[in-house]
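First comes one chain, alone, set out as structure tokens in the form predicted on its own.
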Amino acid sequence: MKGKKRFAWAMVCWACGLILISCGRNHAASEDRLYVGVAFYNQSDSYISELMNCLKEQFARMGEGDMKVTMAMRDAAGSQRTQDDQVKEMIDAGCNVLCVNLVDRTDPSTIIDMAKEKDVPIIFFNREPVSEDMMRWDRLYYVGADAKQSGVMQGELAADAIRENKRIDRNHDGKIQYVVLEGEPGHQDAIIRTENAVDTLKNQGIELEKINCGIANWNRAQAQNRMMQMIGQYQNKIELVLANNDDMALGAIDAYKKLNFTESARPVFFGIDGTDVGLRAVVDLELAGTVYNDKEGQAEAMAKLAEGLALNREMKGLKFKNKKYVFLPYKKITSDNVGGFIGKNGGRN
């Protein structure tokens, strides 16, 4: 499966190379040329992989007109040191704007210093730097979504499901026994998503009993392993699984399948991000719900912002918060509305 994923990713990158030439060493900004360097933390993250495809589509579309767009993309494979080196390479190659998905959101100093020295603006995305770092230079921006909103929406989805389906409380004790699968230790979005999902459930009158919490680093395979450990420890006591992203929710489902639990003996699962595979799981009624993280909207915003920053053009249609942040809203997804999000462009109207 991993081999197929890598092959597919290689083909995408090859196809992109036919359209977008990687940055050359003697590039200079001009009114009809845009040179973009894109650095992301790990291609194995399903959401990031899909967001990158959307971003390539945006820049390719931009390059169909009078604008000449060239682009370089680099995968840091989870290493901040590697990403620092990759960004230096792209700056040295002449890129006039950077889009950076940090490996470590608390450690952007090297990248900021290099970009500032060469006056190359940075659009951070998906992993938001701390506010103190964002204030270090007036050419730093962020495009993403409000993590709190995703947690609140996940909690609302779970609360609705629990009220509508009394069978979720399988032991009929009036409480929902739940576990959480979290992203990276100390990661801002993981903490905020978890806290707000749980708080929202409680605020909506759902009585909860926390059984356990496992770190799975946004990864499906790690989530499966953590879930199998928890199932071994708690057997059929778990009634609700809240996962910080779809990959981990699906990993939890994989664990129950591997252990041959019937559907009626499984808990209810909720994810966040609305990845392609997550949406299919909602259609198949394996995932009770997810929260759509608007990758198409974010890619469009990043492309517009990159063009405006590199070429000193007006950035029409972008709404800024504190003059630096562009946030796209999340949307709740259940089996009732999932059809509108499946397909090209995520079903955006």
Contents of the next structure:
Amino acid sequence: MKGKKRFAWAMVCWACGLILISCGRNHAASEDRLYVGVAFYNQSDSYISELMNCLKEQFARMGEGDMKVTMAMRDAAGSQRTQDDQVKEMIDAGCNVLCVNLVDRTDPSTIIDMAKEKDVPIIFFNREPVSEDMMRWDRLYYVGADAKQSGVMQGELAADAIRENKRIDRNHDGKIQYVVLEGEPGHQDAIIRTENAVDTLKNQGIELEKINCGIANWNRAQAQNRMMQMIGQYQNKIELVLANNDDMALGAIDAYKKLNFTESARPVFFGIDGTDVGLRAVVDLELAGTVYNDKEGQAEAMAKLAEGLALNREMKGLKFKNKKYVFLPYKKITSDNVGGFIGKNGGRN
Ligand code: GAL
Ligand code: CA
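Show the same protein again, this time as the form predicted in complex with ligand GAL rather than the form predicted on its own.
Shown next: the complete complex, the earlier chain at its head.
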């Protein structure tokens, strides 16, 4: 019995080996087989981990039909060197399309060279390579969202709230004292979101006074620390916190909770993403608003693009900018419409 089982396993492994070897040799995909290699920069990033769940669902759904879909996923844990090795491994194993969330968005050369050599198209996502790199090969694509739009929307949400609620200007000086919590330096979504949120508020006639700005790398714990320092420095002077993402807005709220500030003594907080915890904070009225970073839409676009590129199929319903870019629109969220976003991802919230 044991011998038979072992033999059966040996046959399965042999067959799998053959599939991988044959695909490794000629990287053209057989008509109905999609092997996608997904590389992402860091599992500990809340938004990315939710986006990866959406992507898994998309490819799983695709595999329910006639097409055979295999997906490998690799977490680079913040190291570009690790990611380069992971991509090499997936190309060697025979993947016919890659989805890459670069660790260092200015350093995709190794990955592009390896993929080009084996003619494996790449869909970059969320961390946008610079345009010179995108031009290096016609089989490079990008799926993401327009950073400027998210900043403008955050500014509009904050302006509406400030106009509607006079208590936000706690010291009644006609100006809003604000701080910014910024994402990773060099990330396309960090500086652009900040600039556009602040400009939008100003364009809407809101008088602002900038108190401080802290970098917290998208991270909740780092944001809490930065906020604790700022509260130590400025006590109850801060009236508005603009955070480049939900996790950092939540970190700022954590700081105020930890220091036992009553709700009326806290500033208003705005985030971006609409992560599960972010949406919950909007429902609980802790976060005044956020901007939905459409992970379902991005995952769907990536899956369609992957299928189209690997199997040379028509890509229905995808709108390209400059032939290479697919940008999904952001959406504004407040407590008025948050219900429509909860459960969007199949009820995992
Ligand atoms: C942004 C997102 C952040 C973070 C970052 C990672 O689009 O808003 O929360 O996930 O991507 O690249
Ligand atoms: Ca004020």
